[in-house]
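Just the one chain here, laid out as structure tokens, in the form predicted on its own.
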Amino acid sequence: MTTTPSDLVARNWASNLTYGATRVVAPRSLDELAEVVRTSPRVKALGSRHCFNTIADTDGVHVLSNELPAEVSIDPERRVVRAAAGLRYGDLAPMLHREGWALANLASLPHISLAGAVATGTHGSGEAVVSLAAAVAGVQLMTADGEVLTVRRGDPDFEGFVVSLGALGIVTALELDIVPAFEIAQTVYERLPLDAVLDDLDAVTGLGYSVSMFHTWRDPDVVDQLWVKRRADAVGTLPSDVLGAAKAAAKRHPLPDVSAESCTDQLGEPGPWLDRLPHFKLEFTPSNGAELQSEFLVPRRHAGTGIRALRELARDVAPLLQVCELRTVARDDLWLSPSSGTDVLGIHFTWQPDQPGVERLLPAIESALEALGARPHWGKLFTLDGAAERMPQLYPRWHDFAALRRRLDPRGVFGNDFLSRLGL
């Protein structure tokens, strides 16, 4: 086991944060971290450290999972593969594709590991394609007694066991489903009407497998971009203008006036699955760096009324604001997942770098999207003051959630500030 400098990790991805370990680990085998974990009052796993919270925060010891073997088979007949948990999606996905097969869904950057994604509820995009954390077929995990657990779906209890939090153990292991790969085609359209598409919004987010909208807030009757990902094998053909926009001329990145380098491929040109679905090239440093995210998950039946209510905040929103995106995600049963017993509209906020302004105003967001029984994303910047009272309405099994913590973690070794905020 190699024990790093706890300063070569000591901030988040965004800088926004500063972690509070003192002590900092790479454990070889599973023996050495079950040694980390049953000596040591307070263990967090830290992954690809993107969260912009402190929900892998430790006042103890972080694990990293990068030296741990980095296994990956693949099983054809049950149609999952079997991964390292600390692997990032980037890097799993050209060991798929080599051997016929896809994941069904990417998240915006690749640059995530599969633990840190699933635990938070990160998604992805599409009217009939679930979140990542809901392709986990079996989550292998060492709970604060240093065994290892394995669970798989149809094992009691297994949709509390995905989406984490990271309360429950170091996840080591996945199963993800798999599919048989295919290609995409990205198509860019460029000023659409806000109005025509709240009349038939599902007109729009249905032009493709993976479609997003994005706004900048500045003109609030207008959206910037409209992103569609179609699969090169889908019936028909994408119109020449959607809502009077007009297909773009060139490749563009989401956020105005930056290169569009660092983005995947478009212009409707087909390609592998793993080279179109993410917004940004895993070999770019992801998306733009200098900024801050959050995002809330509003029940899609409530879609338009969000994106209404947010118009009205558009005044305050523009200028804190780099780029939001609006995209869908369909429904799954995971206990804890953003998603769960409902399709979303996922509305996401990639701010300015200015953290007390962002924390000013993420009361009012929350305000005018609590009543439609939006969920925030784990992973990012939300208000924790009430989360206690609030997340049991949200979430119809947080209380059996919370119950499975305290059985598989009874002495509080994966607990910390932020699932005490949770009332977990």
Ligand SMILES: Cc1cc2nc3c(=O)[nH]c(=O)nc-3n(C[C@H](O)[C@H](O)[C@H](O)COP(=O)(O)OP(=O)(O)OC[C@H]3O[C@@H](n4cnc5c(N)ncnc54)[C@H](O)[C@@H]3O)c2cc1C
The other form holds:
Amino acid sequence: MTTTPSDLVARNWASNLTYGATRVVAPRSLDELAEVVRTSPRVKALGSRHCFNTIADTDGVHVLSNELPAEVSIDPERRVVRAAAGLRYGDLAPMLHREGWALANLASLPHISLAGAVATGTHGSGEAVVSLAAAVAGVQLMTADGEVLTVRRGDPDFEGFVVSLGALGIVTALELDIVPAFEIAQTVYERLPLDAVLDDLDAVTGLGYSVSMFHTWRDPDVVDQLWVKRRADAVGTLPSDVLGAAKAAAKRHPLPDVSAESCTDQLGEPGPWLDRLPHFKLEFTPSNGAELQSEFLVPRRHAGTGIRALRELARDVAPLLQVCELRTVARDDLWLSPSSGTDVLGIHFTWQPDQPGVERLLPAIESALEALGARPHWGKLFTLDGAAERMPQLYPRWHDFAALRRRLDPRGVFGNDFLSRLGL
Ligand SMILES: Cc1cc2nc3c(=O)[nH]c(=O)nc-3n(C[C@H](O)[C@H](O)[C@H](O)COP(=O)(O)OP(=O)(O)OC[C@H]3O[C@@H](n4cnc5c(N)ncnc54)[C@H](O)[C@@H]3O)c2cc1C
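Switch from the form predicted on its own to the form predicted in complex with the named molecule and give that structure.
The next block holds the full complex; its first chain is the one shown before.
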């Protein structure tokens, strides 16, 4: 087993957080992993470190998955791929594509690990497309006693195992649903009137397979960009303008004044799913790099009210904001998924890297959106004070998850301060 000096992986991607791990290990086998789990008072799996909050932090041992066997096998009958949990989506996608298969959706960046994304309920967008977590058909994890457990869709409590917040064990492999490979064409429109969008939100979000709106809130009445990712085999064509907004004449980055070089191809040019569903290319830094993020997922029936509530806060939000992204995610049944039981509109914020400023502003946004039943993204910044009281109200299966955790991890080996503050 490799023991890495902890300062090599001491910070998260955004560098707003220094992890408290006293040791970082990279087991080469399940036996080595079992030894770590059985003998350490506190253990936490670390994925690609893209979370902005302390969910992945520990005061014990950080476990990296990069030296565990990196298996990938496709089962065309069951239409699932089994893959090592530490693999990045950006590494898995080309392997699937070469065999004629695809994942139904990807997040804005392909840089994230399968297990980290799934544990936090990470999503892409689409009216009919579920989150990355809801594409999980099976989970193999090592529990606190060093035993390997496999749970598949249809098994008791499966819906509790997927979005696990890293609290149930070390996930070693995942089975993900696959679909036949497909092509997507990406088109950007600029400057949509917000009132017209709110008059018929469904018409806008229904323009493609996956749709994102980017709003800087500098001019609250105008949505800066609309990104439409449309399947190349979809019937019909996109309109030349949407609510008066014309197609962009050149490639765009969601952030104003940032080069679009790092973005996946646009201008309506069809290409493979893996080269269009993410906004950003694997070989570049995604988004900006110097940033923080938050996101709240509002039940779809309250989407318009949520956007209007945000417009009321635009004057306070805009100075701290790089860009806000609005996108839909289809409902699932996973206990701790932010889209559990309801279609949602994700209201995402890419903030300036000013954490005290963001933390001061968040309660106003949270009180406006949580009144509508909005749930925070598990991997992004939200207010942890009072979260232990708020979460059971937002998640009907919260207490079932807490019971599952107590059953699987009675010693609290996978606990950390983040989970404690959630009351878990
Ligand atoms: C630029 C950028 C863009 C983003 N875009 C999106 C987006 O489009 N959609 C979206 O929903 N989110 C997005 N995110 C958030 C991101 O998807 C989540 O933070 C995700 O959790 C990152 O995965 P990770 O591997 O980096 O997780 P980490 O931060 O490493 O870990 C997250 C959690 O997963 C747990 N974990 C990791 N590996 C394992 C394992 N093997 N077993 C058990 N638990 C494990 C950790 O313990 C921790 O609790 C974005 C983030 C960034 C930085």
